[in-house]
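Below sits a lone chain in structure tokens, taken as the form predicted on its own.
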Amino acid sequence: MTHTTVLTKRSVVPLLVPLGVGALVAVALGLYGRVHAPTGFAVGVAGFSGPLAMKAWLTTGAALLAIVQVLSAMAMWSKAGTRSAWLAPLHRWSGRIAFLLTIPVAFHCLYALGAQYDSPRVMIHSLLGCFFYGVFTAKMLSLPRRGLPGWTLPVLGGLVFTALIGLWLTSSFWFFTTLGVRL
């Protein structure tokens, strides 16, 4: 074994715990969504015409903030650009707010509707929701770890972004194009 091979294997080992916990989160959400008897109601929708509108708008807000996340991460890690002092706080706070916007949506989806597999769109949406929270967990647990490969956070962040955009496409986009834009 070469010195490079040993370093590469050692640097991936700290990633196993975040990935394992993330996988457990995704599976636990999927199992809960599948075995829980849906209630049909989960959260109040103050200010919105109904739960679908609430979920569509909150998910849209989270998706827009996810775009801010990608752009701010690219600017922070750009080799050519100059880093501004406001970029890191913008990145952290846009991520925090985006995540908080997803909580009532996920709670409503899991508690009121459960994981559903009766139509392709809804099945993909259910699976993406579980994947989103699993990969988000893995990303958050990877942040404080040292010795990870340099690709770890960009790949996990890209997966979080991709999952969230997939969730938006299978929910908010569907809502706006099928039922119309309304509050």
Ligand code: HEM
Given for the second form:
Amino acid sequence: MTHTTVLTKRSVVPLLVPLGVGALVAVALGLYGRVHAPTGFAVGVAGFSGPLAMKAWLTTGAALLAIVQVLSAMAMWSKAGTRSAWLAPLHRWSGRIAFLLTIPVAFHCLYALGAQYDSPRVMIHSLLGCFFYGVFTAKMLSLPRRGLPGWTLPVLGGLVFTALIGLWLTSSFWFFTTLGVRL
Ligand code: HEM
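One more: the block was the form predicted on its own; return the form predicted together with protoporphyrin IX containing FE.
After this comes the whole thing, all chains and molecules, with the earlier chain placed first.
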């Protein structure tokens, strides 16, 4: 048996379950976003002019923390980084808080607005939103698994980051450049 065969055989199977569950999460969110009637439900949050502004700033907070998470991941994999005890907690907590900030935003998106495909920006945003939670689920389910290919976490982590930045560009960036940078 050649070296490549061993690697391929060993490393693919444990990845199928996390990827399968991640795909199910993305499809379920997409279906819910299409099937349920948007409620237009909105809560006024103190300090913000409305739900869109609140969501634009929460998403900006999540995107900035995601940048901290990627930079700390790169540092962790660098030679020097292996000695810094604070890097791993920084990586973990910036990721956790970034994810938590997206929850009230996505709840409003899905429950109040649903998945809308009436403009390219909103369609890309809606699809990215479902993909974000799907690939995030796949990454979290892959973390404790042994025998996965070395590229699994960097690739899944990279996809989570790219999806979140895409969500920011198709929502907060649009909001700030169309309606102004305001609370
Ligand atoms: C889970 C699937 C998601 C769906 C189906 C979805 C759908 C939508 C829709 C239809 C809008 C209104 C767009 C408009 O008319 O301007 C919207 C707005 C917004 N969404 Fe989402 N979204 C999702 C997830 C997310 C996530 C995960 C974030 C942030 C991490 C996010 C951030 C925002 C923000 C900031 C706005 C307000 C600015 C805007 O109107 O574009 N969305 N979303």
